[in-house]
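Consider the single chain below, provided in structure tokens and representing the form predicted on its own.
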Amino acid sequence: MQFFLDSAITSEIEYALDTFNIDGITTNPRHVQVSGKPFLSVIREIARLVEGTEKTVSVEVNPHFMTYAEMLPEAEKLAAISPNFVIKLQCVEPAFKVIEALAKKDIRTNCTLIFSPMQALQAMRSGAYFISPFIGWKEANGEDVQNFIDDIVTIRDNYDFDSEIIVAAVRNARQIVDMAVLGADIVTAGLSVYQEGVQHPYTVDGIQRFTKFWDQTPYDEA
């Protein structure tokens, strides 16, 4: 399973690249707003961080753009900024035609805001490089997420679609493990989720015990 970082804060991205060797980055309008920088400025900074690698950066088309005529030129403009960019399009009817058009030009897309297997199926049929089903929002609403992802994985494998599944809105390590068991290709989460996920109180306790024993044991003969 690949780990993507859900962020547009360049310092976080640098840290995650170095410490967790994250495989890609997903951004959205909220993350860009939190960065405090103009949209184009921050995505260009992120592009420089992954330049020369195969790591992808998902960047979102203006969410006000809801027609084919609006989405397509904006997607092409963003894709031209960096070969690492994958263009995020919301899961709405006009986006499917845009995804098809971009695929013919070898421009990769990430169909986002997917909340049903039917949405995922149509995005895969259209040729989306990534599809992003959201689980945190659904789980917070009391909806089942394991069957949701299992259905999407099964549909993808049944028909041998090329789309990779990025499970988004991941809130904790349990969700990461559940998605790995179900066979999702990728999870994307904030830095704190990964940091908390690799911590455990028994590990802390073990370090304290072993340090005590170490300190009471001569390192070499006197």
The other form holds:
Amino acid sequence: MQFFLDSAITSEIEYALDTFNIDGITTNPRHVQVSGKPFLSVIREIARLVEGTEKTVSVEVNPHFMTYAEMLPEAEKLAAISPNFVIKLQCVEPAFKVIEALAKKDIRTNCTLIFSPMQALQAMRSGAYFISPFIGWKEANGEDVQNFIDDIVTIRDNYDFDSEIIVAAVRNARQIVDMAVLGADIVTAGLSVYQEGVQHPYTVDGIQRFTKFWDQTPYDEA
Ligand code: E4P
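Since we've got the form predicted on its own here, give me the form predicted together with erythose-4-phosphate too.
First the chain shown before, then all remaining chains and molecules of the complex.
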């Protein structure tokens, strides 16, 4: 399973690349706003961090754009900035034709804000490179997310669609493991989710115990 970082904060991205060797980055308008930098500046900075690698950076088209005529040129403009960019388009009717048109030009897309298997199916039929079903928002609303993702994985495999499934809005390690069991390709989460996920109180306890024994034992030279 690939781990993506969901962030537009360059220091976090650098840390996650270095420490977790994250496989890609996803941004959205909230992350860009939180970065405190203008949109184009920050996505260019992020592009530089992954330059020369295969790691993707998902960048989102202006969410006001709701027509083919608005979305397509903006998507092409963003794609021209970096070969690492995958263009994020909201899952709305006009986006499907944009996704198809971009696929024909070898521009990769990430169909985002997916909350039902039907939306996922249509995005995959259109040729989305990534699809992003959000689980955190659904789970916070008491909705089942296991069947949601299981259905999407089954549909993708039944029809051999090329789209990769990025499970998004992931909030904790339990969700990551659940999604790995279901066979989702990728998860995207904030840095703290990965940091908390690799911690365990028994590990901390074990380090304390072993340190005590270590300190009672001579090291010696061969
Ligand atoms: C995915 O690509 C989105 O950026 C992300 O997971 C959205 O979730 P959040 O803003 O609720 O964390």
